Amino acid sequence: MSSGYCFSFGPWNISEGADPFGPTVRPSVAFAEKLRLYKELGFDAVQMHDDDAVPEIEGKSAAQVEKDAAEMKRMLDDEGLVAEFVAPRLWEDPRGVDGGYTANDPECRVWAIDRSKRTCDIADVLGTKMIVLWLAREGTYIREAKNAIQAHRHLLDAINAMLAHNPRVEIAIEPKPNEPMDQAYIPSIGHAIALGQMTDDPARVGGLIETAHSLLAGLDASDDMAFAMAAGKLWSVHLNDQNGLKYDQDKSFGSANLRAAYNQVRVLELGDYPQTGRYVGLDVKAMRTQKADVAHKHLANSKAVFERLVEKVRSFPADIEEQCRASRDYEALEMAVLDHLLGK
């Protein structure tokens, strides 16, 4: 892109519509058609869960866990996509109702290792060297459930033993607050990068950082990821929109907050975000209302909105920015802001 950002997508994004409250509303789309449908839109990688890559994980050997996933590498191929990260799905399996790392039994947080090791193997296969951790059951929904304390030293062995098992592999932690767990353990960004720096090899542990995580968890995401940026831990951003401290809605970006997402594009022009070589991930769903055949358009509509603030940002007057600074005159500058996005 003349941006210079590439951009990912998960075959979440385009759904059959089901909310907590309700059924399906569209037909499914095969994964296949997803994939020549994202090429189409402009989009370069594929975010994966292990089971997105290798269906019904569970019952395959490592032999055919293997094949399938090479299988998934060549329909990437032939797409022109490549995989961005792959994670693994802990919180879909009986065994990780309690959360998989944290929980009580050490049979499932063996079990949720033994996947995690999987995951990395796939990864392998796909030609990509990220691992995402989101996680959604690592948490408690009363204090008493569990040791916070002895919690947090279990997430510390689940990610060495990641890292051991695989020396290639980076993992990216994605920090949320709350949803599915009333309290998740790792809420924010800072809590990722410390945990982080705990592991055996903290250069190797990063973090992915969601709008609406941030937004949930009462902060902004632009200063999350100015701080992960700082610390050159920002290693894919996931960006969307929120109207107010509700669930997770993965509205489209800047849909619901202009001006925080100026922000947010602001922030990552600001570090060179496209000289890392990471990705911008739209993870957005359509309005459950949406029809069929135009439940793409909030990826298309995402990806607009960020290339035209990418041209807001870049064409914003540095003069009138160091004026307002020197003369203290936060308001001109606010005001400077206001008109430069109203089209002023």
Ligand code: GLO
Contents of the next structure:
Amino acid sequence: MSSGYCFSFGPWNISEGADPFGPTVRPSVAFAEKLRLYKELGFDAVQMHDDDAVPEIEGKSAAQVEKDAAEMKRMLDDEGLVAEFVAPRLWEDPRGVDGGYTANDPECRVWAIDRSKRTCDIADVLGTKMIVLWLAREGTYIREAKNAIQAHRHLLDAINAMLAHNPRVEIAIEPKPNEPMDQAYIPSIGHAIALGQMTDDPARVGGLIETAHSLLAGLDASDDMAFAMAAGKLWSVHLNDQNGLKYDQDKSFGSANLRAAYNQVRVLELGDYPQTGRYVGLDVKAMRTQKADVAHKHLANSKAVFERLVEKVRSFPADIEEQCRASRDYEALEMAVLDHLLGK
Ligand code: GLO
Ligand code: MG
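Alternative state: the form predicted together with this ligand, after the form predicted on its own:
What follows is the whole complex; the chain from before opens it.
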């Protein structure tokens, strides 16, 4: 049975396995080879950073950027793939060291906005409207480092500049409370949607919710998704999992907390997410221990778990839910959910 959902992942989800404590453990997989894997693993769309689409973007003129993006579009077409979104990768450039949009150095802020405008140009060429803003270094290690009120206004200026530069793009903010920063400025979907409402064109600003990011903020990812859906602002998801409050683990979907995964799928079903035409994105990492020839299993596994949970949600007895709610017997409802998940 087809679940009706369409899936995406990012090329960085097939990685060499480096971590802050050790070097790479697997050889690099060429970009073209990664693209070839998409369909094989059952995926239709590619999440992209601007410099995934146009490598070494910084040395290139606007015309060259568009030319290279057109070449990337041809590569995607040849594989029968589409770009889900493009995201400006500000956090790897030296000028983004103190955040790009919120850097104290005005020259860095100008650079960040210019680079983001190029990202919008690339999205046009790749045929997607969506820009994702993961605000990696837009925050502080110590509060005294920035004027936080001004910093939020700088974020608004940057988003407004992108909206004005390209009237077609829509911006999905991907909130995350910490890492790499001690404190990020837009730590939750509530902040993201509120910031969107403060922009010049609120209809063109929404959100992307990543499971691990909600958990790191001490929030429930399914309720975060519900909040965004109630506002018509859930424009993508990054499903994964997280074992407690530690570094951002990007574990396979459902691998740490199957019940929480079930509830994320349930809320997407309640909100008729497939009807919105939006993708179910995965943002998952292979374990560092994984050998090169099997370092993509986390993607297929996450998708398989998602699809099996769709079946679980769809086959949950609605009458039992209704009765338990009517009699306010949530112990019985909980047991019914556990029975269902355990296969009784
Ligand atoms: C990191 C983020 C990152 C973004 C990606 C797209 O914690 O989840 O993977 O999703 O860079 O902007
Ligand atoms: Mg993500």
